[in-house]
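Just the one chain here, laid out as structure tokens, in the form predicted alone.
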Amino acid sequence: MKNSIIRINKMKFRYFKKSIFEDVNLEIMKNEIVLLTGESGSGKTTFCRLISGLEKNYSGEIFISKKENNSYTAKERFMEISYLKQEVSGNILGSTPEEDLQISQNRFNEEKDTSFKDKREDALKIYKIESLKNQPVWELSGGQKKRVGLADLYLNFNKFWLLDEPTAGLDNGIINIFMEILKQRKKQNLGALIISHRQEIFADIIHRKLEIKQNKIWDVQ
């Protein structure tokens, strides 16, 4: 379909000899905010890794926009999707928050954007980490690292977001800020796929809910 960001046909995936997904068929639109649920170990994080290209040994088809996932270059996929991993350190490439945001903005950008510095400063302020921008990453708490990851997402506002436990390790004040940003995105028809154990906080913002069950992905009524 013309406005789909993710389209999956008869996808199968095994981890060693264990079947994780069997004949999955699914379509997610670019403007949809979707909650993905399932029991622990059902494959929620694995699904994000498949979409993000970190897992490649599947059979069937996974299309991102109009192109099969395994044929994407890292640059092409990055221009479509931004992935917030559950493991907070996996989201940070720089040695400080400021350096990390610089890397995030300069990745694959062939032309210099004079507004980059202003965007970085806005992201730091929104998530209340401007005072930590030159702090070594290894000195930050888990919650502070998560906020750096969310600031990276903010710089990639117009992409489709994959969010694996985005509110874990955050206090209620930061969660409220994040939820307001999601609401802004919804108004602008920008989508996301969200994994969260705190399903209730997303109930009013999602378009639909999916569940991983018996190695397939089902729409929840």
Contents of the next structure:
Amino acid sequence: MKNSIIRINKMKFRYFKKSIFEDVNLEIMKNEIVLLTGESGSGKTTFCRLISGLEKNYSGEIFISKKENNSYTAKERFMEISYLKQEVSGNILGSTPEEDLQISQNRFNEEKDTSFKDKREDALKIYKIESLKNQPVWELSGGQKKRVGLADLYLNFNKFWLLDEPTAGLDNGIINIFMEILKQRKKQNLGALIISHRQEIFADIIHRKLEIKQNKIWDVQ
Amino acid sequence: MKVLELKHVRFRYKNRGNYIFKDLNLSADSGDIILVKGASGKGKTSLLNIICGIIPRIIDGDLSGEVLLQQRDQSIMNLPEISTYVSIMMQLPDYQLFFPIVEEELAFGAENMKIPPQKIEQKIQEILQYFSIENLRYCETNSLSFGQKKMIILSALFILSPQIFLLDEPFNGLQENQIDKIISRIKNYASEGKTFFIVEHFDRFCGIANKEINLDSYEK
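Rather than the form predicted alone that you just supplied, could I have the structure of the form predicted in complex with the partner chain?
Now the complete complex, all chains and molecules, led by this one.
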């Protein structure tokens, strides 16, 4: 049985008059780790926005798991996919890291779990931001904000990850921590779609490389 | 020639207990390419903001010590005056993109420096061609991707061509061939005497710098 997370049929998408995607067909499996490349402006971030339901005016079909993307509610889609945006502030909803992680835990789960607090502590500790947990987010540096986004992602360990430049602005120590987490996930057959211009970091972990070129998405050997 | 000096700089943000810098000293000569390193939150961006005067003029805090620009006291200069010597590329392009159309964005700084229109036109053409982004000239800045926005800001800086360039994570999100072009232009400008401060985590760029400041080694 095929177990795809993303299945796209004849998808077209344009911003006003500018065509971004023409007739895209693509399938990505739940356990696949895929690197998505392409020139600046080719549509990498737009692709993430389409998958995460932020852009709805496409034609053709985008299936997430077994359902068409436009028929998902945000909450249902979130159970399948977690999205780390390129702009660090775009990943933060709360006014402190602690509050942000709380929102992330609670907004999609009615019942509050007593283990939530421990999980938050873990996530903050892993990315070394536990000492910042009550600091207003507007006082954090770019790299610190990025780590809040990554901690948030860690709370959603079991979902398929959409990662737009996940390592940008991080020092090597944190990048290594992040790579360890990706490796753990790989062992557990948890996939991800990664956008990065630093392909060499991900060369050993990915199953497949894709490239956006001339409004289509191609497999790269 | 010394273009910048920081002496015993001490700084903390308003209403915060910890000092980011307790006693920071550095100097930069013309032609220097200086890599600013340090873990996140150690003050890399703060340092650039101090050099270009955003701290304390826009972002408030307790700043003491001396900042000398071209051997003159920077603290008594206003931002327009500082901007004739120093330009900054911020971490996020949306922080500083200002005009609806790319061409206007590129021309704005140069117009303010009273560069003649024909000269500005020449410079715009030259830089867009150099980065192979002529197609973006009449685009809405808003419609550009993250990487394209960064290329526009870098282009605007190169058009302005101040004595000191402050680049906060300039290579993030850019493709390899563009990075190579930026680096060769930086080297070029440095050989003509321009000074660069580059905040960057990526080891690959350590090679282009002739000096390094590691903010991890400064005590909090």
